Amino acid sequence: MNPQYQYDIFVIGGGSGGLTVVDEAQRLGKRVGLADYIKPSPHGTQWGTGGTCPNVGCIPKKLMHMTALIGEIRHELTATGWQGVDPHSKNDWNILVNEVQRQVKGINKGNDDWLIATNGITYYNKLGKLKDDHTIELIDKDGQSEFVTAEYIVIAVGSRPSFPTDIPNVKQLTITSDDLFSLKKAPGKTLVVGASYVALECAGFLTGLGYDVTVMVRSILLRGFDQEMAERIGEFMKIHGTKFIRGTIPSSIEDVDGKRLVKWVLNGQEQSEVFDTVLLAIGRSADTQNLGLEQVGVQTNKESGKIIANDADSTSVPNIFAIGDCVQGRLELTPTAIMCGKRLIKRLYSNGNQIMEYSDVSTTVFTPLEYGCVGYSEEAAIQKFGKDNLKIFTSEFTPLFWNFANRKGTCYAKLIVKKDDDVVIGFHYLGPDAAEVTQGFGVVIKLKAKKSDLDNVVGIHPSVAEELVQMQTWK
């Protein structure tokens, strides 16, 4: 411990990185601070700690998704001999927003406190703000500010919805998932902006509770993602009563009377329609603005706002490092902010020598139709590696159960195989249970597998994971 600074390490940020940051130095018996202070977003939204994903991310979209999931049964309970079912029952919303509500508070209150209860850590309520590289700023609620020292920093903001700059009052003629998962009133006839999976998955799920919904999409469908798959996703949507506006973006938002007319030029025609609600998803910003990066000599993305660090999370100053989201290149996943925390710590302190690695990282999109990979989509798989040196391995079905309530759509699954030596470069699976299923499947990419050792291995019957150890078709 260096007597000269009030603490070993101090974190700007109180989201999945930061957190794990904060316990592994504290059980290590460091000093530790933690400054967390939430901006509202532009309607007023706030929320506890904890960051993104338990408080307007992750979680309230997996309870949201899920119970979108449930009320497909209703359907499915009458197909299969239940009674007195009504298949037309409609979804309370404000039922639904107090029951998410009451879930993120619960995670936010054992946030709240573990911080307090916890030797050696400090938890300020205040705004961090760099004024030196040892030095934090921490401003509050009314302005009012104190400073204290580190000897090392780590900075953990996350991210935040980003915005178009180019239709007046946007921002107030709009949400977005901040607002989501706590908006007072039912969205009723929703307009969806953007193609990420934060786009589809509200889509899916709004859908699902029974609103009218459409997704205007300005190119592809989940850049970045398989786009076989992704396209796939999409019909499944389609069939499953999202609608879809593709090649697009509104050219202007107006309020009338309390709703939203939105229009757009489709095909050289001007074309509008009038919703309850906006809901943009277009991508998000690092939320480093004001945070004196520049002051410091902290070096940044000028255009999205995100730092710039090395392998193992230094940036340009060199007793400074930064995690997670606000990351250049990083992947925008908890569970990748929380392993990377991990490590910095084991490297600070405990002469660890492992840095995050973010290729082969197992997802999951929860659509309608959830989607599951790990390793290379077949774009990338393909550019790098060249089509005649791959198998690429696919197979359509549908589960048993589908089948048997007569549940419409099939799922599909894909296996990317290098011809050389066999081995496994990408999964991909559409359908039930995708996490679950794509966990377990994340092993045997990282233990770098042959499409020979899955070959070998006996299915499961009946389930919709067996399909990945019985493909024999391939392109």
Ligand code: NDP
Second form
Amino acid sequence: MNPQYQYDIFVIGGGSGGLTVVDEAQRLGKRVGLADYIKPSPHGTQWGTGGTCPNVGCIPKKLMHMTALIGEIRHELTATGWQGVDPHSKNDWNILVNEVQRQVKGINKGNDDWLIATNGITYYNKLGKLKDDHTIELIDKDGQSEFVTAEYIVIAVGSRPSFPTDIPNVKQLTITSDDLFSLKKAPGKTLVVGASYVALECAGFLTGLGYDVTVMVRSILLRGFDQEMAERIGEFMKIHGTKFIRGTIPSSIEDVDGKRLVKWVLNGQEQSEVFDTVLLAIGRSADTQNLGLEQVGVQTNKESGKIIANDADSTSVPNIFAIGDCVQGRLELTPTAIMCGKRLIKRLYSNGNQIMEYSDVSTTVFTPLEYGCVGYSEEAAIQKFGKDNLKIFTSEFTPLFWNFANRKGTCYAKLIVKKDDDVVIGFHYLGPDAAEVTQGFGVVIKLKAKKSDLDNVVGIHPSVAEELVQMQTWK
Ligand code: FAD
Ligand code: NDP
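Can I get the form predicted together with the ligand as well, since the one above is the form predicted on its own?
Zooming out: every chain and molecule, the one shown earlier first.
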């Protein structure tokens, strides 16, 4: 302990990464300070402790996704002989939002109780700003400041939705995922702008909840992901009612009697349509403005605002670290922010030497046809190893129950295998319970298993996962 400073370590931002740092450091008996403050969205939406994931990210998103999947079962119940089920029954948005928010508030309360009751943690519901390399200014909601000092500082301020700069009043005329999960009024007919994780997940569950949903895609679906899988997700969503407008972006958005008149240009022609809600999901920007980074000498990418940190999470100022979504080149996922925070504290205080590895991280896109993957996409594998050096195994299948209950669409899986050593370098699965199926294959890929190892596994029957250990057809 360095008596020169009030805190051994001070964390700015109490999301997935920041809270992990706080927890790990207090367990080791360190004096820990935390500033977490939620700046309201342009519509004034605010939330409690825990950061993006439990409040406006993973948790409310998954609950709404699951609700939409449950809705699908209405049709299947009828098809499989259940009596008295109305397959056309409607979802009540207000009940759903209240239940989602009840769950979120429960998580907030757990965090609040822990932050207050744990010895060694001092929590400030204040905006943190760097004053010098060991001093943080803490500003409360009324603009009052106090200053604290720390030996180490960790920046974990996350990211917030981006807005286009060329559409007048865009912040007032649109909502983002920051507003959606607590929206007081049902979104109604919705235009979702964007085509990645957030856009497709939200479009998927809103369609499943019964809303008329159109996705406006600037270029491709799910940039960075295996494109064959991405296109199959789009096809499945189309079959299940989501509409797509591809190859354009809104040129203007206007208020017309409380609705949104959206115009765009496609193939040289101006087109327009009126929506109840426009949900922007065009990416996220690091929440690093007004953090005092420049003044203290912490380098950022001028364009994205992301903090530049080395493999050991150190910024250009050696005692200031940065983790999670606000750092350049990191995967923007809760479990990566958590593991990164854990490893940082082990390295700082318990002789740890492991840095965070960002390769072979499993992830799942919770679209109506869920997509789990780990390792290389087909495009990335071909670029790195060359097409002739790969075997790409694929399998299209329909889960037993889907056939039984007349569900439309098919599932698909792909394994990417290096010819020279038979190692599986890419796993892709489109089907039910993708996150549950993919987590185990994350271990397979991490252990550098060979295709022949998978061929030696006896499948579980009847299941969808058995498809993945008996793939014999390669492209
Ligand atoms: P955050 O969790 O964003 O926390 C940052 C905190 O810092 C916030 O509380 C913020 O208010 C606070 N803050 C900012 N500036 C200051 C300041 N100056 N002073 C004090 N406090 C400040 N990931 C998954 O793994 N699975 C999913 O299914 C998933 N779904 C998602 C769905 C949506 C709609 C979104 C938007 C994201 C989703 N993510 C998902 C991504 C995941 O939520 C983020 O990667 C994760 O929350 C990042 O954690 P973090 O600690 O870097 O930042
Ligand atoms: P992304 O940065 O991944 O995608 C942005 C999307 O918006 C792209 O489709 C992009 O198109 C499009 N876009 C960008 N600018 C414009 C514009 N001006 N007009 C129209 N479209 C535009 O952002 P997301 O918000 O979807 O996700 C952020 C991160 O959050 C992800 O990287 C992910 O790590 C995390 N997340 C994780 C989830 C999970 O684990 N299930 C779920 C949700 C989020 P183009 O391809 O043309 O550039």
